Every structure is written in structure tokens, then in C-alpha cells.
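This document starts with one chain, in the form predicted alone, laid out as C-alpha cells.
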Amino acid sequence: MSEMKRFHSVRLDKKLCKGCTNCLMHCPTEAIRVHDGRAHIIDERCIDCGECIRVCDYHAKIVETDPLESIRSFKYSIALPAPSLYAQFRNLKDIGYVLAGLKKIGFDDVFEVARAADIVSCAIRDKLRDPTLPRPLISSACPTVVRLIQVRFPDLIPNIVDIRQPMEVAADIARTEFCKKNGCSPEEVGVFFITPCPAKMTAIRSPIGQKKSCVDGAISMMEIYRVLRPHVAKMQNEEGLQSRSTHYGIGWAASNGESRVVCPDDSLSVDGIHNCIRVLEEIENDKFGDLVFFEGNACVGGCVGGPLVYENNYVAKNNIRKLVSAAKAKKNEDPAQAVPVSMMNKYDLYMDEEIRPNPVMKLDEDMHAAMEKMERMNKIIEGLPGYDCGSCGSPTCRAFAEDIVRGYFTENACIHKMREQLKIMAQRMVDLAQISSYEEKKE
């Protein structure tokens, strides 16, 4: 699917939008404009990070995910719980309760994404042994960060590790093992990810680095939590399913969870999309010469801070810390020995499609035309006040100048420029009135 026509999980409810500038000023890729009293999302720039959802006071930004009822479209259904799902439950004694609860609400089987994270961790460590690869290698786990790089930092695309997301690896293994065990065909099995963020939904419909996703749908973690919570509460004195993941995989739910197992000494973990932008700018400018691995999380706190979670991200991060400690106490494995070699060779862990830049920042495909537009844009910027107030409907004066060059707006949309023009016109009217009065007195 073309990047220019890809699916977006973040949508605008036009009836609820009041035309304020909250989303406009917080969008990391300047994908939002406000005109005619309503926000508009520029498809090519949107990376489905969900920042607009967080800051919209009118709840006009919504997320399109699959409803729980969609699992009935298949003869069999498998749940892929992200590790951040466990963090939604306070004082959870055993992850197995959540796994068993998912089967009670209608899934035929459950496969832990944390288990796939263990496998992906091993694959990344193998990659890091190759001295010919660029440094730092950049995690591909967060689809929002990958799309951010496509839009704003295309020169860093070669640094993105070409290993599939744990969600995709989990889906591939889950379907294969279920079909082998139950003697059914892959087409009969629907695999659904329990997602903490809209970006995963987008990554399923418009995959990054692979031609087709192995996942059939994504169900909001908040929706699942509401249905799942009563079952988990009842099971506190029962026996749950046996978790097959390590404490390393569970730790992927929070920021630094991936780096801690992949490259604990020479890595950098950053959470929050705007923080990621600042660090990626420095990586692009070669300010981290000794950095080996970069883990970027679009959400504050990591996946536990996604827009579709129930629990407060700081509480959730603490919940994960407790679960990791408990799992470590039960079985403190060496990460290098946690995954059998046979598992590493059995499934395809690598991307099958090249990640390409999304050149939405280009003013024109023709270099000569682009240079002319850039020159015009710079002249327009010189004449703007530089307040970056957003009142024109663009997030910054620079973006406004770009929108003028692209033909979206005229300079009259700037209220400050309009005010200057009105002052000039008012002064001219005063001058004309004085001249007229002087002429009358002469007569």
C-alpha cells in the first residue's frame, strides 16, 4: 500500500470539533490545520501518534479500532496481549490470570507478545554483533517512531533495525502453532492484538517493512479491560494459565524495557514523541558517536502510556516493575539462553520490504521548482511576525509560509498582518479626512 494512501486509525469527529488550536500546536509532524472553524488532518503527514487525542478537550479526535465482536468473524480467534495489558491491573498476583481471563471472554487461545519480545530481543542482539551496520541501530518496535523517521529524519532509515515488531512475530507463531495443534487451516484463525495505542492499528492495516501484516485486527486495551476486569478479579484464588515469557519480555511494556535486555550498556531509551524528536535530531547530527542502540517510545512511559490504556501511566509503569521483579524471582534467566535456538530459526523474524522515506516535507518533486518555492517561502517568512500563535490555522509561521507556497492559504489569513494592514488603511482614511477638511476650509 502506498504511504500516501495509507489507513489512519486517528480520525476527526467533525461534529465535536470546536476549531481550537490545542491539537494544532502539539502535533509533532505539523499534520493538522484549522480553517472554517474546524481542524483538518493532513493524511500524508499524520503518523497516528495520538498526541491530538490526549490534548483535545472536546474529544473530537477518536481512534478506529476493531470491536471485540469482530473475533466472531473467524471460526477460531487468538488474543495477542501486549505486555502493557498486565499493567492495567493493580496488585496482580499472576499474569496467568489475565491470560486465562482472555479465554473466558471469548478467545480460543492466547499468545503472549512478551514471549515474542524475548525472541526479537535475541535477534537484535545478534544484529548488534555485526560491526558493518550503522550506529546507533534504531528500534523498529514503535511504529510511530518509525513513521516519524520516514517523515522527518529520512537519512536515519538505514539505522532502523530490520526485525519485525514483536506483535507480528507473535501473530506468526500463534497462528502456526494453533493450526498445527488443532488441525485447522490458517484462514479459519483470526489473530487479534490487544493494543495500547492507535499506531498499532495503523501498522496492521498499513504495514511497515512488510507486505502484509500477520495480525487480523486490533482491539482497544480499554475496551478489553472493561470486559476482562471482572474475570481477573474472580480468579485471584484460582489457577491461571502458565506464562511462557521471561521478565525481560514483560519489561518491554515500559520505556527502557527493550534496551535493558538488548544493549544495557551502550543504549539510550527515550519516551515521549517530542523528546524522541529532539534526540533524533542529535543522532542525525552525529552527537552520539558512542551510542550503539536507540529505543524510542512515542508515549510517555512507553506502551504503558498509550492513548488507549485504562490505568495512569505512572501507576502502570510501577505495576510492570512489580511484575518484572516477581517473574525474575521465579526464574531469573540469562537473556541469551531464554529462547531456544530452534525457535530463532523456525520463524522469519526479518522484514520483507524496504522502509522508504515519506517525502511530505518536499515543496516540489522538481528540484528547480522546489528551490523557487523555498526562496518565495523565505521571503514570506521575513514578512511574518514570528509569533507562532496558530491563529492563521497553521502551527507556526514557517508552516504558514509553506502553506501559502503550496496554495492552501493567503497572507491575509495572518491576523497580525491583517491588523497592520487595517492600521495602514485607518491611517489613510484619517489622512484623507484631514485633506478633505483642509480643502473645505480653503473654499
The other form holds:
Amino acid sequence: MSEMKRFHSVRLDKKLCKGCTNCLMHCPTEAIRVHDGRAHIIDERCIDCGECIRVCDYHAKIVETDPLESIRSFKYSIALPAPSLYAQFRNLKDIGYVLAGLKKIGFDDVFEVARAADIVSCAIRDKLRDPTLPRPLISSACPTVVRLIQVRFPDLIPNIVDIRQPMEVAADIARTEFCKKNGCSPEEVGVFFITPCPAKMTAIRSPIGQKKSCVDGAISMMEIYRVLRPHVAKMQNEEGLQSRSTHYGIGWAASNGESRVVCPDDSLSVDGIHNCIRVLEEIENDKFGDLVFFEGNACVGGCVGGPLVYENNYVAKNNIRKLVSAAKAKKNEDPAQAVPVSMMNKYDLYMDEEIRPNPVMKLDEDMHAAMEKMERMNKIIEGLPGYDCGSCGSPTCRAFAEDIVRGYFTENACIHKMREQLKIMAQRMVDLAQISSYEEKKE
Amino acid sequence: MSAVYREYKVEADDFTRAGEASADIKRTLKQLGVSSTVLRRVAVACYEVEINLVIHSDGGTLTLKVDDEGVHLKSQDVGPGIADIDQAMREGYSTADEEARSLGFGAGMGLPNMKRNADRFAIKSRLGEGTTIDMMFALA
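What does the same protein look like in the form predicted together with its partner chain, given that the last one was the form predicted alone?
Okay, now the whole complex, with that chain kicking things off.
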């Protein structure tokens, strides 16, 4: 997959883009440039964090997801609701209502990703028992954090736990069980993830650590919520399906949900992409010697804070907290009790491909050439004002200097440099005018 | 032969800026395309050496040089110097004060960690004058 042109799900609506610098300034991988009056996304650098979507006042950043109608292209369809979907409903009496509602809007079956999270939790605990693995082990659940590591912290790749995301495990089990129950072939079944973020969409189209995704498509949580809400609101007790996940699995929807179950004592859960960068920088320095597990979520609050959700992330986090307590009151079960050992052995829980660095920061393939570019870059930086204003179309003066040595821009794009030159030119014109008037007088 | 040089001033006791030089060094190495395995070792050692300058020295400079041989890190401070280098190199030995310890530093692993991660490590010190540490990380 990595040899393919890198796919990402955040797109630009050219008609809506004003060419301002909001997105430019917030991109954690410096993947955006503004020129010719609009933003451009550098495909190889985009990690689908969705920061640009959040900050764009003109709603020019969009996410490419599959429409709900796409489930009709399969004979049967299965919905995989991320637990963050439950958090979209205030005072939800029973998670079963959401599951039953999904069947009402057209899916033939539903499989909770929270249940797969229970299985993944058990597998991660096993990994944590292995003393030969590096510390801290880093969660592989948030695809944006994994991509961030590929781009900015390639030396931490060996720390990423090589277990598939709950979404993948859910898809595998859901399809296998459905085919067995209904006597159909796997190709007849479309498995769709209900996604809170663009990164999961990308993880399906170009998977990391996996040759091929088990998921057929991703439908935006916002779109599903709109159709699903009236059904859930009407639902009565007897109509609901039973949720089969533990309160731990449901808890994965919010930040710390994973750590709480796999390593409650010696873990860090960090949410927000810029916070993740700060902490990964310190992990790289080996600053936390005794840290066992790191859970990073690109979105503030965890998956409930994804760019494709309906509810405010703080409200959603509170909704999850309530659902977790309710599930716990009903049945206080640990994933180790809830997940049969046979299930752990039957399905493939591990990645089958190496995670490779994505060295987009590298100035050149050849180190000597990279050194020369770097020296040129530093000379250019010395001559730049250091305002990081973004007017040139690069996010910082440093990035601008980098863009010049990479051949994307010329130094003239800096308006401050341009103004200096204009001043000199204006002075020269005055000088010239004086000389010519003197000449005239002489005549 | 081409080479890249960088120099960073590190102030004594300035914990708010501690780590900035390391961050810039790491970024430089990533842009040059230094391999992840070497990068990881340099990251650990350069953070330790920077923190040492902040905690123990009266201020100094950190110099980075990257050439065909490898990554060279040099730390030079203006004092106070180490009385007994053998003792300072021992794991768990630290002279860090209360303030540094309260911030989570001073576990006595700094120098041993640098030595473990570097391919070449040399330390010179004269009491009352200062300490110089030279480290080299081979590229291949």
C-alpha cells in the first residue's frame, strides 16, 4: 500500500476557499500552502487530523466519506458503529436503541466496535506482559497519531503496538459471523464503519500495518446521526437490541478509555494533536523512564471530538461517562471475562505489515545534497523577518526557506522582503529623478 | 567534504527553555535523513547533555556537527567542573539540587545514558574551569 500514491480524506472545496491563512497556521505537519488565491494540501504530508476542518471559517475543508446509499451496492450490509456514535444522543436509555435504529435505516446487521475494543484490550494487555518490547508501548488505535509518528517521529515506530484497530477486528468478526449464520459468501457482504473522523476513512483506503482493510467503506457519523436520530427518539424498550460490549469497550470512545483498561497505572493519555506532538517529543528524549503505555488521540476528548461528530465533544464525553457507569451498574465485567479465549485465537488481531517511516521532512534523498540545501536554507532564514505571517503562503519563515530550497517558491514571495526592495528602488528613482533634473537645468 | 554545523547557547537553571536545543537538533537530523535508529540514540543523549548544562553548569554551549563520519555532539560549559569523573559516571550518582529533583531530574543516569548511546564518548573536566563532553554517533 505504501508504494501507492498516498491517499487522504481531507479535501478542499476550491470554490469556498478564500486563500486566508487559518488552516496554514494550524497544520501540525506543515502540509498546507496557500498560492494562487487558495490552499493546497501536500498529499504526502497530510495525516488527516482534521485541524484545518475545525479552523476553516469558510467550510472549505471537507471530508471524503462514503454516502449512506453506498450500502446498497452490496447484497447485505453490516454497520460497525464506533462507540462515539452512542455519545451523540443525550440521555440515551439503552445502547440497544442505537443498534436497533441502525437496522431500521437499512443495515442488515450491526456489530459493535466497542466489542472489538474489548478483544483488542485483551491483546494489548498480553503485549504489555512481554518485557522484551520497548517502553512505552504506543497505542495504534488513532490512525492520525500513527501517521504523525511516521512523519515526525519515525524513531518511535518500534514502540507502536502491532495490534489491529478495533474497527478492523470488528469487521473481520462481523463478516465471518454473518456469513456463517446466513450461508452467504463474504463478497456479498458490505461492512461499513460509522466514522467520527477522516483518518479512519483513510485507514480503510490505505491501511497502515495491514495489506488490506477488512472494512468496505466509512460513512460519516454526522450523516448517520441525521437519519438515525428520529428512530432512536421513538424507540421503546422492547424494540432494542442488546449491547454485548463491556463498559470498558464503550469507554474507548473518549480519551483515556483505552489506557483505563490496558494499563491504568503507568500510562499517559494525551488528547489533541499538538499535545500529542509535545509529549511524543519528550518520549523521544526518553524523559519518562518508567512510562509503560502511551495513548494518543488526535482529537480533543478522544474520538468523541472527531471532526465528523454532531455533539459538542465535552457533552459527548459526559454522555460516554454516563453510558459507562450505566453499563457497569448492569454488569461489571472485565474484557478478560467477556471475551472467550476461542475468539482471541480464531481472528487475526495482529498487523501483517511493517509500519514504515514516511520521511517527508527529509530535504533530499542524498545526504550531501540535503546538507547543501540545509546550509542554503539557513542563509535564507537569516534574511527573513521571522514574523511567521504566512503571507508568502508557507506557514513559517523557516518553512518558507525550506520551500525555496525545495524549489516550490522564490524569495520574492516574501512581502516584507519585497517592501524592502521597493524602498531601495523608490530611493533609486528619486536619485535618478534628481540627476535628470540637474541635467535639464544644465541645458 | 560537506558538513552541517549548529551552535546552541544553554543557560544555567533555565528549565522553561530546556529541551529547545534538543528539539532543533532532532529536527535538523530528520531533515538530513539520518536513520531512525541513530536518531533515537542521539535524541536521548542530546537531551541528557542539554539538561546537564541546565542543571549542573554555569551555562555553556552545545554544538552539533554532521559530516560523513556521523553526528558529533559537543557540550562545553564555563564551570563549575566535576571533582571526580569516575564517580560522576556511575549510575545513580547525582549532585542535582532539590529544585532539579523536584522537577524530575537528577536520577544519576545522565552521563551513563550518554555513554551507552554514543559510539564514541569522551569527557574532560577541570574543577573551577568547566567540563567538555564529546560524543560521536556513526551514521552507518
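These figures come from a predicted structure and were not determined experimentally. Superpose the two forms; the largest set of C-alphas matching within 1.5 Å is the rigid core. Positions refer to the first chain, counted from 1.
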| query | With both forms fit on the core, has V430 moved 2 Å or more by CA between the two forms? | reply | yes
